[in-house]
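There is one chain below, alone, in structure tokens, taken in the form predicted on its own.
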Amino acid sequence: MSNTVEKWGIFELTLSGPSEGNPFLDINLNARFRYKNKEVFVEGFYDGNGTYKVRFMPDSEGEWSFVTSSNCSRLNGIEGKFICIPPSKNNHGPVRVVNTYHFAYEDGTPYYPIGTTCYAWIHQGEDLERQTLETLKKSPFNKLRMCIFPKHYEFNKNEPVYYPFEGSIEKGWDFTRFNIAFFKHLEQRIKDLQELNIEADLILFHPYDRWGFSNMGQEADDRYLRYIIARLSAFRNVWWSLANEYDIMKSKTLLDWERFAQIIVENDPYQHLRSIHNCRNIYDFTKPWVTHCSIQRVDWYKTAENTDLWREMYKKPVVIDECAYEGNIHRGWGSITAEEMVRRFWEGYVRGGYVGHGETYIHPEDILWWSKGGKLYGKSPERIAFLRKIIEEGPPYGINPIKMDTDIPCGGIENKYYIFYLGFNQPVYRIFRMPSGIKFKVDIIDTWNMTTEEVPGIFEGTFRIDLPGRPYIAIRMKAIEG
């Protein structure tokens, strides 16, 4: 137990007490810890062979102080106290959302969710994990949408290396013991992916099971919540999805998953962003625990076209998690176009929102990077990449639908700063009716090829732009001040 902790890390105290009967069970532990005025509960866990931790993600710096209480006398009362010193440098704290639509880290840093999807990517083992981690580490992903438990559905057929809880697929699981070993795993792959500045978007649920994890009833459902939050929430780059297409497992009604949300809320003492993501019917995310939408494409072509909508609809932070997936094999939200991708990236980005991309091209060995990880092989994560520096060079905390007399999605801040998107078009000349009295600066964006060419001169008022004749060309203007 180190008594520095830096801002937004962990505070972790481990404990001594009894490893007889079931501790999951009969043994509380629980931490409140103050700084000033402040004072924060926390929920310990028990780690097997004996060992209790208690986890801790302080937001103040200074000296904190602590004391638990337990059920159990050896683990009952311990006080200590640790200074928080600031944080290192790549250290923001957790994401929140700020501006309604919009997201930023505890510092106020701005963060765009540029995210990806790779289901099941912990349970392929350590030669397989590592390739994946190097290569989002080349990638322009700062999200992951994972599934804390393992996946079968096709491409994905193996067994894990590591089960939840203690038993086997002969005997059966005991769902009031957890398996240690799997729980260590899952918070390295965490740590793994802090350390590559990526948020571990954490699905809870999802209907891809052969093994009863999606049924195990309430009482083990919510024993399980509480175990993974106590155990991961301390980790600032944290998320939780309640479910990956909560619509299609029968096992869970609304009411449950409202209870979950509800579980979620009041044990999570630093409140990281929640939400949950829909097969076909979305979810009501103007529910008060939602932060923001979690969506799947909702046709088979448009989706991205409807962000502004949604953001009208639900007043969050829109995020398309799943518009489909750049590949090749039978399905066809597996089989668009790294084109068509990037296409959806743009539309997403123009009307005010923020999508995620998926890749799934048939390998010899099924290994597929929607569900297994490995290596990317399709041609939009470099033009994502691209996409990615011109929303960092653009207006802090994302830009917003701006409505104007034309036939194109814009976006920007009105009057400073404005995106036009092309897409599928391709027109030689655009007339641009502007606000008056504002001079602006013209760049045209080649979203496919990659290049930025500023138009020569100064443009205000009603004026003509000649443009390349070619698809997916975005038209960027700055006002120019003073």
Second form
There are 2 protein chains.
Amino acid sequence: MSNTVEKWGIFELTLSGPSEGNPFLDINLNARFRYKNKEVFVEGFYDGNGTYKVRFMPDSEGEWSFVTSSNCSRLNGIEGKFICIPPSKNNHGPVRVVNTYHFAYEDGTPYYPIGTTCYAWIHQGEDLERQTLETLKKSPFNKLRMCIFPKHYEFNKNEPVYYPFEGSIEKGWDFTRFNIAFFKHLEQRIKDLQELNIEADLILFHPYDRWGFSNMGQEADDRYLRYIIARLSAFRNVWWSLANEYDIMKSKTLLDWERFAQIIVENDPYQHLRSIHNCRNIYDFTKPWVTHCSIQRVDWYKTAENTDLWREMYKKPVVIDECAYEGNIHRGWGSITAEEMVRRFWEGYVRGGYVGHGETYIHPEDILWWSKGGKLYGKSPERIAFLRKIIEEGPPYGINPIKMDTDIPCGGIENKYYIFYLGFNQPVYRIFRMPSGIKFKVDIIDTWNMTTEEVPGIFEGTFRIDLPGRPYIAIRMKAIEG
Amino acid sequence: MSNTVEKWGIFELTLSGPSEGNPFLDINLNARFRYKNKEVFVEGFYDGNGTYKVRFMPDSEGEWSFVTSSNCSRLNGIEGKFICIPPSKNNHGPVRVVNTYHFAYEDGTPYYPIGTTCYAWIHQGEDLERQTLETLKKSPFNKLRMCIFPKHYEFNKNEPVYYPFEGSIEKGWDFTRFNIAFFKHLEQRIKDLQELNIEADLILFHPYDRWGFSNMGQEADDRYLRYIIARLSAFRNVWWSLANEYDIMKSKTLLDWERFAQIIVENDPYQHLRSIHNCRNIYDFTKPWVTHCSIQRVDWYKTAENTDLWREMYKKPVVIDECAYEGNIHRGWGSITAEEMVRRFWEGYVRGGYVGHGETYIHPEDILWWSKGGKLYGKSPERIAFLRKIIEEGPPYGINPIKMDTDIPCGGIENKYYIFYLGFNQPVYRIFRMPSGIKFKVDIIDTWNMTTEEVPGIFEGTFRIDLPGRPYIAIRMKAIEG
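Show the form predicted together with another copy of the chain, please, the one above being the form predicted on its own.
Complete assembly follows, chain above in first position.
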């Protein structure tokens, strides 16, 4: 029945109001939601054709009431109630930071970001967008970096199906009037991702633009942000990425980014995860509004190997959203091998962070996954799926780097769980010096060939483990309980 | 005839003198060599059994004269002459620094160091030492890092054939009496290398010791250095490496290393190349006595990629003598793949430096090349030979880094010669933006499969080159003359 809403689902109030003038500018609407002593203040939005909406994501089961307020009397003082019921099976709530460096859904279920990137996938039309969703469904990915605005860049010259504002290329854009069709479509895609248990890491601004959306001016930027928050923040799988490559957006200053962050902090009632992605210079992630690091590698060679350093610097989860892409285009960032991609994923994982994927293989119709979605052609996704399985078999809220050797990285939980990663090293054995008095079972993991083999026996103290003498091997040790 | 010596050959004066007492301490002997207005002062040494020698490497063709001086009247005031004749075919003189970052033999022939490491090869007995020389003969290497003292370390537990001092393990060593057999054998090995056109990069001190040679005290250290210089500096293929891993030799301070450097600067009449090799902390290579950087990688991931940075820091040739070793032992530094080794060689080369090789494959009798010599089993040496050919085909005194792209390194000589290296990138094409008005021939070099293929046509300005889409590709461009 319509006045029940599942926990972390969306309660949507639809109202009729004026359509004359410019409702986007003229009418304000908000609502106060109450649950026992708790009160949440939510902004509504104009949804075209005289329709106004208020969306709300309840986080407590039981009865909620609300009352609207508006400068338009038809929309003001409207009251109502609904019952928040338990969440359905795959609904674990929004993702939060836990244990300083890791993530979990709000219900406590661990969440390990295994991200990929399809910057402009929602601007490609129904057929390709469906194909992207099909591909994602079979993939290991549970987070998707995606731009709200269309993208202009090499391999990305097509016009989008929808534009975010009313107007046209010929006549120009009216930044005071949002294009409702654009936002309904965007919401559908966020819902589609939610059904696949994929977090939508929404990029709010980016520099790759020929339409003027990267340079609308402060007033239009801020209005756009408020509108986005009013429409989208009730979706539990939304993350806010202020920018892709903030540092090459010439029309924005650090003050702009900080103002945007404040607008989000003040207007998103649910405090979804927030970050900002760099090109050359990592943002100051010590800023209180930043929930996690969203890093583009700043060195061509040493990428995920810096994870533990960044953890120490920022004391926040480290997500390396761009470590370069598996592919074969003419750019250094878009032509690493699958081997190198998988190696970076593992380096990031054992150092207590999370690495993201992207793919840029040349395509006869320029359908490159990193931008348009479509199909995946590379060899890394199945290895990333294998890693995801290993991660999920590990300690519930992720692992932290443990200094065991100077020459290879190790992550885990002290005395309980250790995972060593050998990368491009190919030793035929290693000596391990484990904490004494603890018995371990040892597995040899071939991260490339995707095999896990238990070493017969139980190990304690200092011992030697024979290894296959190939690169890309990990060694996992689990303490035997009791 | 005996009173002719080829240029950069060795003139050796042998004298009879006292053998009673301790001639090493009691007798001093030196000689002044004269050529026209030039005078060179050289120390002699005691060679056992009442024999004294003065060795001298003339660097000018024509008549030289000499006169000895000694505190022993039998050795004092001895005069003589010899004729210095042109050098033989493979004798190009000692190696010198040219063009700040590169090397050449004294006669102007370019020298590109392609080094390898066999730390303790001279302590393995005739059979294995002969085998090492046979292997070197067929190898691309023209520089060998080797310790004077024997080595105690894992895979290195055997006693040496000769000890540098009189005495024994049981009775202890007399640091005031050198073991002549040891030094004659060492000299033979330096001569053997010279015949193979291999520079002997002699490591004077090192920490891997169970005999006490790393901790003899200041007086014995300095006497040992003087003796080494008197005996060996007339060999044109000698380089002085003050230490392997100076920074983990607990018994030596920075003052010791600086004093050793001064002793060498003051006593080596020929000013052979001088450096000092680190473990964790690179030595201050801005010191005037340092002729070139001899680096052990200070990061497990980014090694030769720092070459251009080190060039800028030190303004001297950068030789990365240890970038890790191809092999499969249990250490990170001793288990990189051949692919990674070759990649590091190329990264160093295109950035205007030189990378060194070593090999550490497990062996049933613990004969690992890096320490004992013997045979090479790896896949990198033939690729290094291929690189050596590429280097030798290039500009005569090496190349310097040229900033052409931000994402891949390039080295060359501006407007004349460019070599781009793609490393682990696998693009199917690249766009090149070359200086306008210059016509280029373009070769695609597969550094792993060792092929060079000319791209048909002549290229100018900005152009696209199709590539094989595999890793480890280099692109060479040569300007067409006239």
